[in-house]
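So this first bit is one chain, no partners, the form predicted on its own, shown in structure tokens.
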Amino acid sequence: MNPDADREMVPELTAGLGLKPQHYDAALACTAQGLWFEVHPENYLVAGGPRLKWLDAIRKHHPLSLHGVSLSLAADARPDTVHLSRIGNLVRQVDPALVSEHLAWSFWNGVYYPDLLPFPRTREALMRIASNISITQEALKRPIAIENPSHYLVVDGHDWSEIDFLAELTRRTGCGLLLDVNNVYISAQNLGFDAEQYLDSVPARAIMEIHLAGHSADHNSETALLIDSHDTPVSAPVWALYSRLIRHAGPKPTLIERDGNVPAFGALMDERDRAAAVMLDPSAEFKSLAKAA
């Protein structure tokens, strides 16, 4: 597998949206240049029916991305063989432009937990996760992108910084990075590190995809914890960080994520168009913020 060649083969994608069932008709009719749609493969692991029929219709007009939430790559176990096989069947069926997963675990002793859980970035964890990524890529016959996690508390016992850990995973396995800018922002706020410095340190060549999303504050927390809720528009600080990242890394396929309080398709397209404009001209975001002020 030559990951660099595979990355170069990704179709020309600009900014995309998470595909929601209530937006299928509007998505199918939309003719925006470079538009693509992302889905969670777990919602489409069926033998047939309306979901797959719609997905097949959409992919004839727009590229697709599969963004997994259940492979549990950071668990102390190999990916579930049956589940990975089902995802592989879907990959072959819909031929997505991108496939991604989270740097987290959610499976333990036969039980799936409805969350993406943290872990200490130890040398042992690096070897285990690298092995799980390689197993996944071999099963899917393509490189995947790994998403940086959102953090809510300090986890002790790290041997690696997050950037170095991610970079080493890409070096060992040939995987790429899915850089979630909102995750960087809320983690920086919650843990007290510099989000700009984090983005400036990311190996640009490894980035296959970018995510942008909204967040909310946990008002029950004494420390005003920020939550990666995906239920609000992308915030001004995240837009500013995104512009900085594009200046650093160049344009990358960028997704607007919205999973709660989902607005009309047109409102999401406005955010999508804003991201597409930044990809063309990162300074456009500063002009937009100055105009709003």
Contents of the next structure:
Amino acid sequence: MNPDADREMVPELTAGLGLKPQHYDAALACTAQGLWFEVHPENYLVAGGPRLKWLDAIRKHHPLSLHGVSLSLAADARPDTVHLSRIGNLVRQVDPALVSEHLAWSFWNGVYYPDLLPFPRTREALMRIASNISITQEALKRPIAIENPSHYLVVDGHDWSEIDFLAELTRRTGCGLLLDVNNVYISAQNLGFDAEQYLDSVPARAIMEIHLAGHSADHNSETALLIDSHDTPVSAPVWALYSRLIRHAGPKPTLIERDGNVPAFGALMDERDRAAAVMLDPSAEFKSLAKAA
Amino acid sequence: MQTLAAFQYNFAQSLTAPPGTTANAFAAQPAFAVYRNTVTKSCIDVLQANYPAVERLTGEEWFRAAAAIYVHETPPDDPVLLRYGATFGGFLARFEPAKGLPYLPGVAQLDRLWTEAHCARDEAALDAAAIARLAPEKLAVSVLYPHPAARWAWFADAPVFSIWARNRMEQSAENETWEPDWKPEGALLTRKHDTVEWINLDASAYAFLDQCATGGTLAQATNSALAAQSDADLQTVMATLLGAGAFSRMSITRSRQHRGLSWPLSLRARRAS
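So the form predicted on its own is up there; where is the form predicted together with its partner chain?
Shown next: the complete complex, the earlier chain at its head.
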């Protein structure tokens, strides 16, 4: 049996875009090779209506990725059964090319906190999160990718570095990684670690997806915090880290995220095309950045 | 060593407590405000998106200040934030600073019904021709079932529907002075295709639809309509409701209790047009 036979069934994903409602028509019409789209499943957990129709139309033209923000895998509780089964229904309905979640929590004691909250990376947390990932993968009948969130706060009591913690989760559960390069960059700035060292120690084989996004300085704080705001283009240092990562890990499906100050579809496609070019030739990006500097 | 559960308990408590009032050391870091602000702002943003007509009437600043109080009292209990704020209308009804706008809870109710109609199950609307084919004696014992996306409400004290509809539109003439005709109103929201649409219902059409929703026969719905409005034009009521896509299915009952009730109308001539 040809071991590559299964792989040929999976569409080749190059660079993709976070799908914004105002871009549905342009996204449907776009024929760029390897283009794919990502949405938050939470916005499509409805019984019917135009949202599901749009999503169904998109998935008939392009591969789709479901990027969850609410399974709260790092909470000291099992994923909510009803919520997990709703996500499972959507996964069956749209058959996404990728499914991902975050290394964070957002649901606790019956309250949903719409954010990706931190926790101490202890052995207890590792066991709980590994169990939650396994429960999720069994319910969805597929491996999921786990994303590194952005960090702002110094949390005491870590027994593991984040990348070692993520690597251990991939070993224990068979999950993959969604590496958000912008989150690595701003977390490194906010907490004072070396972003390049972090990226160089990522287990490349486990990477299922990469995220790129813009950030901004916190207006409310006197400290020099960078915020994962997704309201600007991808910054030059993040592009440099991205090409470094691709040199290290090889080409991986890469997504441009944009949630605020959303420009025209074409402007996002320019960023997306740049990522696709880096995937083909990461040293070219490196050289052009070096020249610009 | 603090357990994961204890950490989360303390973190969640610090997110909602006033700054500086918790003993948790991490909450004293300036960075903690990033989480606190994100959680509150996200909830307020969602309410603003879910209640656009309320925001338009009150102005953004007032709306966000009121929403912040609501978010504190009633945080989301479900990650599907499209449905967050089910009790916001009730909150506005009790909210002292909103007393000057007595129609505001009704406007919030209609914003909410819009969301429900928007994400309701898909089903084809009942074709008026299917009704027109029925013999009058069958019509009397027929039951029409409301479409899954149909939502309706009655406002006895104020023209809430007119106020809502005007403020739900993307653009309306802001500078024009506008005074609604101050009378009771009914509202019907439907989604025959992809877009939620809305029409005004008079007392007879509202009573008719409400009776259908309880499983009443057309004869019973007719009686309800006539009880609500003695000069009700039942042909118009039926044409309005069917035309808007208020129903999705029908059945014919065999119940003996409906024998002898007569259907007062012939719909055939009208449906044929």
